[in-house]
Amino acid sequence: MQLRSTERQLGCALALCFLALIPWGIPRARALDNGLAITPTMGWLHWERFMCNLDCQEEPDSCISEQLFMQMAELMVSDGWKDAGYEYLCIDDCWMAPQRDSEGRLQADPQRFPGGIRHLANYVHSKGLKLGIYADVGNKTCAGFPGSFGYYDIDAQTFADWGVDLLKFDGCHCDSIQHLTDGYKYMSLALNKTGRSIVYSCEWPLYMSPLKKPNYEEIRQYCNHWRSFADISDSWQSVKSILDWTSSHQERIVHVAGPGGWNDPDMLVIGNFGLSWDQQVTQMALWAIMAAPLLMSNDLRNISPQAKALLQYKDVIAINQDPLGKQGYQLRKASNFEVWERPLADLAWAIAVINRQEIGGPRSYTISIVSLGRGVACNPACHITQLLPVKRELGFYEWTSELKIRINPTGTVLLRVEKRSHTSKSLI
């Protein structure tokens, strides 16, 4: 053990000079420009459901295991999620062995991926799928799993052999600000040099934040999402504080949003237990609104036919993977009500008004015409159509109107506005 752990050190300083050697200014475009995630990326993720479930002796149908992804493959095909854009399935921490392999290679547990990760990317890839894994910067992963720091290279090569699609790069276990933006920056060209196409998943900026402010500009050279703010749990507290964290930083974050590069507010809990339906509206709505990162983390195998209907609902997911690329933003926010829009190709808008209020019944609340997308969405006239909670057409508005909504505690009216002619044919 004395050994390895020396062995490990000469090879993390080893890593250090290297990186201090590469000049990361003549690169970052070719970081940037992998040609991925040009809407957001759409998936399912195990962490928030499943965590680091280790025990398949007395959990064989919730540990993290090759059957585990397996039988989410197949769902995600069967049941529709595939058709409706869900397109990764991604692999979080705990499922490699405790060592690295005799050549310094990550490896899966030989118990829970008997076959390995090479057989279980095979899988996924026959089902039209495509395969994310993770891996961590540091010494260690979160979960104390071998970590990347050090063999950067080497698991880039790995990952790419095993024929994986996207990475999940977490941040524990650094020992400075300078390693965790190096380590960053090395592994987003370690990717690209492999000549695979893998989507580069970050969490940069939230290990950075506490001791200095991320530059989101110089993040998005990097990589294809990146998170900012703590993980999602299945509960509404956790849903609104990422909501308050990203409209209090709106004018940092939301210009950097774009094709190739989006802030990721973490996974959908969307089908689980913590979140009232109207709180489930409330997430879908609004992730859409920020153009975030689609990752769900439920079990596909026992999901109830509203949250299904909910996550495969083509008319909001077309708003998340909106072309223009424009993320969202707070409009304003007064009496425990918030108005949040979206810029949307051709010229139309997304609307979400949520009802903050967490006593009582539903409330009403009058929107002015006027005000919408920036005073030019509805000039000077518009048709609206409510997408959630039901699907219902509100018909034209000129520019002077009002438009009055009532809406439950906590849920969203989400509202689609088009600039259309009166003459024109209904889109339904």
Contents of the next structure:
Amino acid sequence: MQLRSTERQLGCALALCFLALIPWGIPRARALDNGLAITPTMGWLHWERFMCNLDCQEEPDSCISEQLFMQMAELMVSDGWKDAGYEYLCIDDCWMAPQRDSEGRLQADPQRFPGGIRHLANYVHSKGLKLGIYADVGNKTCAGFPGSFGYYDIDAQTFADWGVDLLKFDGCHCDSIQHLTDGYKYMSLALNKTGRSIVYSCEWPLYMSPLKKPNYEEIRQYCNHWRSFADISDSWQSVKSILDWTSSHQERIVHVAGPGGWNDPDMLVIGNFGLSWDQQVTQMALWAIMAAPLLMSNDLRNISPQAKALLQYKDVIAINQDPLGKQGYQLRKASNFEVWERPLADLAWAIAVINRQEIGGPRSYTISIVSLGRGVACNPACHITQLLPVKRELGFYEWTSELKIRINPTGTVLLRVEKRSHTSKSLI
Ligand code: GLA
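Can you switch from the form predicted alone and show the form predicted in complex with ligand GLA instead?
Let's see the whole complex now, leading with the same chain.
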């Protein structure tokens, strides 16, 4: 396809306008220098699905026990999760015994984790996976187990000795902002001092924001990912509230994300009970756009083939894990549609259009191609593949053309836009 030179000039001018319209094109802050989470962490985390179930008598299959994690580890390997990139098997709250040991160290509940955490870590490592654990910066964990305040060095060393690979550090039961801030920083340094590579997952901004505006540039220097918003639950209401919080704060958070440090909108709840198929598609697509850690919280022993295929969808995971490491943002919101976009490596873009209307049937949305990717994604032309809800090659589009898509209520169409010309079929 050949463009006339006036069209080309207009295209370039438009592209510059779009670039100027993005106010948060600020350079990224320095990341925590531990060499980890170069792309968003992928794995499984027990909290949303299994919570704090301590009753192994009545519910042996869903209580928080070493058996649960061993079963998940096996399935992560045998059912293709590890091959798809899900590597970290993470324990959340409620693994601890109610008291520290005589030397002040945390210990696992002896009934539910008879082999102890070191044994579990060895097992998880033997499967080629990594183990995550949970602790709290304050006096107690959110569920009331021993907190790390006053024990940061001991706890960091204990986790390193056990062979732990990730720490989720919660922020309950802190007395002050100072305690919260200093505690999160101190633990980061304590983990580094152990010499073991341990991904550091924080909830610092979530607990800080009611009291003081979080400084995300500073948080990025200490944490590999950080939660800013309330816990996810298994509902569309919850997923929507996370998307709304993210878009309404994007000027503050998007530019901070990048290799080594990511905004964490919380777990994937795909494969559970509360989301319709279209809503699960929306969660997968938008977590890819947001460069979010992909930590599933579901039951891998009992998951539908459809949810499994969605969670293991290579092309969507590739967007989440894109090496350019730039988080996407909401581009436009009108008539109950939202358009989000994310710049990718090799001048490609991911585009997600959500139909936020919760009444009626599928609705059509017309994308003006020139508006995509800050005006440059399709200048002068591009190739578009629809990835979700089903994969379809949509073909070549010129920068002046339009694309009409249909989207189910609460569903999303996810597109990959590549800069290829019609004739050469190669990168422009
Ligand atoms: C907080 C966290 C959750 C989970 C629970 C555990 O609410 O935000 O992700 O870890 O504590 O008690």
